[in-house]
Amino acid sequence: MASDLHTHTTYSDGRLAPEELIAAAKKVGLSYLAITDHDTVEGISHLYENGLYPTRGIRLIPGIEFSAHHPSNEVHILGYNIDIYHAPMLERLNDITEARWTRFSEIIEKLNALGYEISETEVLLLADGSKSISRSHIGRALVKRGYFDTIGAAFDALIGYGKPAYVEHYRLEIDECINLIKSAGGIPVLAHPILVEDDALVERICRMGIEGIEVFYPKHDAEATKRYLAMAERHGLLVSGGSDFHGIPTRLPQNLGDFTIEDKWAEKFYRPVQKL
């Protein structure tokens, strides 16, 4: 059997609804599915609300993946196995959607003065919901009104990092966001190594009181996953992976199920779910 520990719903920048990617997981046959939304609990808050979490036919994972801050380099950190209701994750969590909507709004203004003409409306209809909103919705919106044919060249042009209408946004320090995931019961994890593009900064990371790593990943190769696993082997830790699935039909991979790691990784970050 099958599992997947990194994905996203349209409570982030994900194309699924929470209910419509636990249904394409049950479809495609994974054993595990972890939720890992960007800087928000809110998707597992709303099956949990909603009488569908748990949910039976597949073991659901409550999860989220903070963005970092680092001065020069992208750092994820996921928290697997949090309590959605711990009370200083969520104050936190506030404080990050607040300085994403600043940011938001910064974006917007740029692209206008740039002579792009989109609205904060057009980009809020897109993200459907979403209270993260991200570049990569904005992206969306170029790609709608003709500017460009795919968000990747929207990033490259504009909102891309040190592009003209990039701006940086509020990020918790690597520290914090393991503090945080463990004060809530959680379990943290550096996604992703690779993006890292530093293992000597990955290294460090693994000395600072994270408990995983994401070994297996869409863009690992063999000798990547091989080099991963003998640092969480060297560093005593849990084993992870995922797709980091968006559903975005130019961002690999396309499908759920397409990347999938063995159920004897995954099942080590399972808990039966308590009463909340």
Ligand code: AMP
The other form holds:
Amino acid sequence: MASDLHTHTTYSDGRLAPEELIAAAKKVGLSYLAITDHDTVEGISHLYENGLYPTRGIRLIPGIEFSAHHPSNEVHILGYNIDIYHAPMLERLNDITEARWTRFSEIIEKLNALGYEISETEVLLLADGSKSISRSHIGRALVKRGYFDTIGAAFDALIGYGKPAYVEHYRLEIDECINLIKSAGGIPVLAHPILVEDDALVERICRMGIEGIEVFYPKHDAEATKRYLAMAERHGLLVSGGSDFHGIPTRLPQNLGDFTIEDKWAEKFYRPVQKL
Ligand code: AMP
Ligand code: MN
Ligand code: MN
Ligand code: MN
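Form predicted together with the named molecule, following the form predicted alone:
What follows is the entire complex, opening with the chain shown before.
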């Protein structure tokens, strides 16, 4: 049996609602599924509060993916098994969400000034109620307008790091992400180390109190997987992995179940639901 510990829903920049994602995961026969939306746990609370939290057929792991602050590199920290009602964490998530709104307006202003006709409203309609508004949604609107063929092309030309409509957003420091996840009872894991683009920094993060590393990831070739597996062993870290599924047609992997990990890794992250 196979599992996936890295997925996104409409509560951040994924295309499937949490209940749709769970249905898709059951259909392809996943054992363990973690929902790890960017900077929000509202997809999980949505399931919980609407009686949609799965109790049969699949083991759901409540998760999150923080975009941490680093001056030069992309550092994302996954958190598994967090208490989704932990007040200090919700407060910080609220700060991040608010900052994302301000930054969203700033990006739209920049795009308008560059001559791209795009409104906040049309992006929000595409964003489908997302609680974590991102450049991914803006890219989607730019594609819909016909300016680009893919979201990736919009990033390369306009909204990617250092491009004309790029605006930084408020992020927590790496150690704050790690501590916040732990204070919410969760397991902090370094996401997709290959995308950090600096293994010396990855090594330093391994010594910052992180408890796991995402060894299995679509962009890791056999050599990288081996390297990060060895790193996990060296630092005594849990081994995680997932597809980073967004449900975006032009983004690989296209389908849930196309990239999975063995259950023997995933089961270490699962805790049965205490109260339902
Ligand atoms: P943000 O969180 O607003 O900075 O936006 C980053 C999001 O955009 C990430 O969660 C990715 O899913 C997505 N993204 C980043 N780079 C690309 C790219 N080159 N192509 C498509 N999506 C991207
Ligand atoms: Mn994303
Ligand atoms: Mn990420
Ligand atoms: Mn992700």
